[in-house]
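Take a look at this single chain in structure tokens; it is the form predicted alone.
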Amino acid sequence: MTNEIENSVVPSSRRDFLKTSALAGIAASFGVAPRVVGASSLSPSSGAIAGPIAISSRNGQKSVLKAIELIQSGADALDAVVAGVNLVEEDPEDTSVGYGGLPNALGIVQLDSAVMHGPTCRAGSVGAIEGIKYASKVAKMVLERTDHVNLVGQGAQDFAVMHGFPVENLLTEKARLEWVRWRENMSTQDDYLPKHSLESTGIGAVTEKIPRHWGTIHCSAIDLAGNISCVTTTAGMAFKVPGRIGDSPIIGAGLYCDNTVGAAGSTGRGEANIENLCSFLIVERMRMGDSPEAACLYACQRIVDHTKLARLLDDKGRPAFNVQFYALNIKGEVGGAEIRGGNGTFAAATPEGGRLVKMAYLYKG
């Protein structure tokens, strides 16, 4: 295992991240600027409140600042994160979470999230919803206003409408554009499959060689009460099956929080998150006493050991896709790895400012 953890200064042109909320003035009343730091410089001193703190996928850079701001308001922790990632489910640029999301192959953009509440231990999830942009929000809906975890396609969809979420249009030009560019170009660049064994390989879109959009955004947080919540949001892979739904919307896989132990989130192949319920067994590991990151690299290592089948692997035997994971723990610690890497970061934040911070890896590339 490779475990490359570097303060460095972060290039001026990622600024804007600290710009992006009324705490960019709280930043720079310390003379902070945006930096890649290990995790142990976000650590709370000894004794203290192990919050406000917020965490996310490196797309969420204005999101936890969001998220901090809201805190420090007040609120919960699970209003915060919910807030934060919607800045990214409404963004067009982002083409891999809500509005502008790529759709699946048959040009329909379908959403999944879930929610977890720490002090509640409750959660809620849609998957395969069609037409609403903040599926996070209707995640917590389904937190709040019913007896269950998990709704999807046409029922997720009228149980948003029936508490007032619009009906939209989510498929941008961009994003249809790119599915046009697919569907003229799709051979064994798909998700169909013929009938294969363990060691067929040179099918399925799974390689480095044939790139494929994924792309999520997670993000955790402990409030003012030192209470934990996560919320994990997607469009999804690209060009999927439709009516596939991925790790996001799974709870133990997408995401996972304890609130007397932490909280764990992923983004990258969600069936091998899915097959593993890494995000689960992260927190459990934190029970046991591993740090935030070094309980990633342990989920991170388990997909490798399950990856069995050929069309998976590359040519040393080793998976050809990435997972990345994120965590935090109830003493306010975080960490985050990734199975290929070397330069990925994770955003933090906390009432100082934001940071991005080192992940630790398995194989560099």
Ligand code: ASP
Contents of the next structure:
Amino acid sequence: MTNEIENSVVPSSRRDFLKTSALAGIAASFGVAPRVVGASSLSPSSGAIAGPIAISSRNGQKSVLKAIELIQSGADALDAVVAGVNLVEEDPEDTSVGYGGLPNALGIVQLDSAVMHGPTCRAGSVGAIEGIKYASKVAKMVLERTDHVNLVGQGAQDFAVMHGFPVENLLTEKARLEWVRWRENMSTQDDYLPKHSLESTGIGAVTEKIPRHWGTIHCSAIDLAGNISCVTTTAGMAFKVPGRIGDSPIIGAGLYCDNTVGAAGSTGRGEANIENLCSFLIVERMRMGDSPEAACLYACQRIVDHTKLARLLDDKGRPAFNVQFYALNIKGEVGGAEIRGGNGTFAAATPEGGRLVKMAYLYKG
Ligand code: ASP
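Having seen the form predicted alone, could you give me the form predicted in complex with ligand ASP?
Now the complete complex, all chains and molecules, led by this one.
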């Protein structure tokens, strides 16, 4: 397996940002005057409290702005990030999260979400919950109104109903037609695998040669008090085996935060992340002094080192799938990285507005 880093990592402060023309369009969608900045300007220049700042996966451009707006009016970071991702959960056009998310192999939308609250070191999560649009709100309710951390399946839905969440049909016509297309083309390229070995190839649906829909939103923020919280919410891997939960509701995988260090979260192939608990790893690397970007790259490399199955590797022996990580630290520095990249960005917002920040990567493409 070739593990050399094709694109050696340039510290965020020296990385180029999007060209003015590209940023102008993106910044407009952020609702602020177009501005090109370096990552270092995302860090506070002075003051004991680093923030407010919010980051998210790229699909959270409106989420980070919402989070910052709420934080500026005094909201706790957890309330702010959950309200931010609710905008994507309710958006039928985002087929990776919440309402309109692509269903499992039986055509049923099952959602995963987790939240973590830095100041109290508490977490809540729901896995494979059906019929509830705002999985992140239920995860927060698990944190606030149970003595548990994880609720799954029917129990998670029953708990949500007990707290007044309506049960809705989350399968939009657009998502149903996508599912029908997948089902009508089922073959060896689904997630039910025949008996296989470390050397087996050509089974499973993870390679880039077989189009497969992924998507999730992660959002972390620091509020006016300097407290850190985060949320991850998703419809998970499209057409997954019913009952499968991904990394998003697993504390330490889909997200993690420590109020004295920072926060991290993930999107991409959840199985690889679960097996390496990368968000926890990233926070611990930042605790040891890594920048957010360096810590995210470290986690990418850990996944590369631990990917042994031939069916998950490309013809150069590298993971054929992708995983993205996003992190911020207590100083307000941000960074992101993915295994395979080149053009990846994530969203960040401060009171000055929103912008897209380039992600580092191990392998181009
Ligand atoms: N990480 C999610 C999961 O494995 C999917 C994604 O982010 O695309 O469920």
